[in-house]
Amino acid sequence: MKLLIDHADIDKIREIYRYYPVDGVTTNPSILAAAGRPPFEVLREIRDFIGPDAELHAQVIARDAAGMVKDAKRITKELGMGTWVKIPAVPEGFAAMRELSAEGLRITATAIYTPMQAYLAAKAGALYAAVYINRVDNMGFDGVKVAKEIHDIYTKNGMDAGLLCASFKNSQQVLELAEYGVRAATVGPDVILNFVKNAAITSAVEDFIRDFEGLTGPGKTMSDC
């Protein structure tokens, strides 16, 4: 399963990528709109600092497919074509994902609630299907067994589509969805960085450190010896 950060920041994404093997990063208006920048100065500076081979997803805003279009071009034309575009699934959105990847554009499909919308997103030629996690939660719903669903539908049909869940909550949820074999987690990175947060882990590693210290003397390693 891949795992990418769900951030703007640069400077969080920087940190996470000083520790943490990700494959990329995905944005969405509201991320950007926290930035409190103009947006592809934004994705500018992610993109010359992930380089050309990492994934970097940013949404359209039009709400009409001719629109969706339009946006998706520019967005490619100022970050490379091997940047993916997120595009809602709702009817407009289906209507513009068929054009652009009849183009060869990157399509995510996004703001997806449902199993249906995730199969249409499919057919419609999205790559990718962005299912909310969290937020399906709180509609009072599993979010979890939703991506699964939408996992088994894709790989029981022979779709080339595959899962970009979202909207984590805590690093279980990640966990399982990886143990499931989904395609890729995009995940916050306050959610990232307890993924090891753990007092046990601590503990053992201090443990090690202490008996080596008791043999070798205070302060030395291994390049000491």
Given for the second form:
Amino acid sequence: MKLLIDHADIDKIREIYRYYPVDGVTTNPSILAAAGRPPFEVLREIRDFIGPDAELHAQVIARDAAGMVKDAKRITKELGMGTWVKIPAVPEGFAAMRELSAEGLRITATAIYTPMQAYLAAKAGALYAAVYINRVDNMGFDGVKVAKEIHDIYTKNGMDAGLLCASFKNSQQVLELAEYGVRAATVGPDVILNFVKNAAITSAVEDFIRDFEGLTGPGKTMSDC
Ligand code: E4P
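Switch from the form predicted on its own to the form predicted together with erythose-4-phosphate and give that structure.
Below, the chain from earlier opens the complete complex, with every other chain and molecule after it.
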């Protein structure tokens, strides 16, 4: 399963890249709004940092298919053809997906709450379906279960699309979907930076260091021996 960062703050992205093996960055209009700067300035900064081959996802804003197609072309012109264009999985979006996928653009269908949206998006040429795990949970349904259903639909029908699971609130949701073999998860810094935060882990590592220093002296490491 690929792991992406769902955020646009370059400092947070740098921090996570320093520690974790991540595959790219996803954004949405609300995330860009939170960055508080011109959208392409922020997206170009991210693209420059992650490099031309890492995944970068940016969303169209227009409500109609023609406008979405225009937005998609602007996104790929500014950020490179390899950039994933996020298009909402609504009727106008399906029309735009069909046109853009036929032209070779990489499409991430987004705002997915139901398996039917994901099925139609895949038929329209999207290669990722961004299902919103936590938002589905908040509606009183089971987001992880919905994601698994979509994964099964894609697998059993031999569809090219895969899941880009999004809107996570805890690492257990991420792990459960990794175990199920979904294609990708995009996760906010608040959840990623807590992936490996556990008193037992910290204590085990500290015990090793203390025991070693007992042998070799305070502050000594293998390099000093
Ligand atoms: C990704 O495609 C979504 O835009 C995003 O993950 C939504 O996350 P949220 O529910 O935390 O806003």
